[in-house]
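For reference, the chain that follows is the form predicted on its own, supplied as structure tokens.
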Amino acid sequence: MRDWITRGFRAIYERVLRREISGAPSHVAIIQDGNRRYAQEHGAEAKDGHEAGAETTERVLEWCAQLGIEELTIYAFSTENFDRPAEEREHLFDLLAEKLYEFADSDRVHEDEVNIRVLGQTNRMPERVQKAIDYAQRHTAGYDSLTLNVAIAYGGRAALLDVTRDVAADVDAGALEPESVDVETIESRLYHGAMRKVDLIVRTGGDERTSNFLPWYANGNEAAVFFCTPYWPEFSKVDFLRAIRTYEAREASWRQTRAQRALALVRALGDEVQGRRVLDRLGETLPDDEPVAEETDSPAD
């Protein structure tokens, strides 16, 4: 009886959230935390938690396609995960390979035209995982409706360090002029080249930190962040919609801030026409009840 009530409440809440959300971020990045703790609380082994988490990943990919999200990045295996016990590591390697093959052959992936890309120091992974990575990328390379980035053997600092070494080597060899190094240079050398700026980071499992995840694309873009307590295998569509609502609230706040700054500029200029041009460039309009500054004498007059 209680389960039925809970499901009914979630269904109602999901409909409410859908009505509150007017759009969706272009790029969502997720730190899938809590698989092992989920397994422990259910009296299971760590591998069972990871397998349950893999099922959640499949559902989230489906939600992204439904909502029109263009890019999803999941933190599947960090550089720190190499320090885990050998038995757990080997199971993770097996699961990663299995799921990459499974995703690449999935009817839904092909129907939704999902392009699978893998980010990270993949040369550190066992041969079976590297073969699965190659298979998944080759079999979905022609798609561009939704991009799924799978971060494997990934660490944000390691990625930036690799780019720094690469740029330094080219400068030392005379193939690159130091003054020509710009944002595009860095992005073109990051794993798989440029991706969309991260709009929203989601972390499950209760911890409130971003764990060295996509610093160039997330921190540089001041992405919205949503922390939630459910372990990754428990992450629901309601949780996902709440995360998107957080993103929309932040975007609305930024739009208001930009409009307020533009209004201040209008008043400083005392020029309604020029002020409205500034607002138009920002994609904003003056509120109906907000008067434009009248012309005033300049301090020098």
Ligand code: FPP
Given for the second form:
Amino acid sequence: MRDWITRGFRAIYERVLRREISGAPSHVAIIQDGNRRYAQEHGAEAKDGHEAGAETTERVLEWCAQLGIEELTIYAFSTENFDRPAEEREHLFDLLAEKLYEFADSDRVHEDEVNIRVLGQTNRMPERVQKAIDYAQRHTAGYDSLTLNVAIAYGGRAALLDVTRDVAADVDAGALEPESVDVETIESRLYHGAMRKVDLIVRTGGDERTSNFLPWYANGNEAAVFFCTPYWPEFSKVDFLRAIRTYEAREASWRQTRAQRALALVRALGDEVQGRRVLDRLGETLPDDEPVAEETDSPAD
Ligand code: FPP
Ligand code: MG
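Given the form predicted on its own, corresponding form predicted in complex with the ligand:
Starting with the chain above, the whole complex follows.
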């Protein structure tokens, strides 16, 4: 009875949230934390927590397709995770391989045209994981409706270091002029080339850190961040919609701040024509009858 009431409330809340949300972020990145703590609270082993977590990942992928999100990046195995006990590590390798095959063969992935890409120092992974990566990427390579990036053996600083070494080697070999190094040079060398800028980072499990995740694409883009307490296996659609609402609220207040700053700037210039030009260049508009430059009393009066 109690479960039934909770489910009813959840469904209503989900509908309310859906109505409040007008658009979706293009790229969501998720730090799926709290799997072992979930297992511990349920008297289970770490591997059970990670398996339950992988089911949440599948559900989230479906929600992304429903909401029109174009790119989802999940943190599946960090460079720091290599330091975990061998038994847990081996189980995670098995789980990653199993899920990559399962995703690549799933009807839903093909119906939703999901392109699976893996980013990270994948050469550090055991052969069975490398084969699964290759399989998943090859079997979904033709799709572009939704991109699923799986970060494996990934660390943000490691990624930037790898690019720096690559650029330095090309400069050293005379294949690249230092002055010609620009944003494209870096992005084309980050794992799998360019991706969309991250609009929203979600972290479950209660820790309020972004853990070295996608620094180039998230920090550079001032991504919104949503921290929440549910462990990853418990993460629900309501939590996901709340995260998206946070992103939208942040976007709206950011737009307003930009418009106010632009207005303050042109008012300081005190010139109507010039002011409208500056606003145009900043991509902001004002109604024709609203003066850009504030009217001041003539000192002669
Ligand atoms: C962090 O939780 C999560 C991981 C180390 C691995 C997460 C991987 C999956 C859920 C598999 C998904 C992959 C695919 C391809 C579907 P934790 O172990 O740090 O848990 P804790 O914070 O409670 O210690
Ligand atoms: Mg953790």
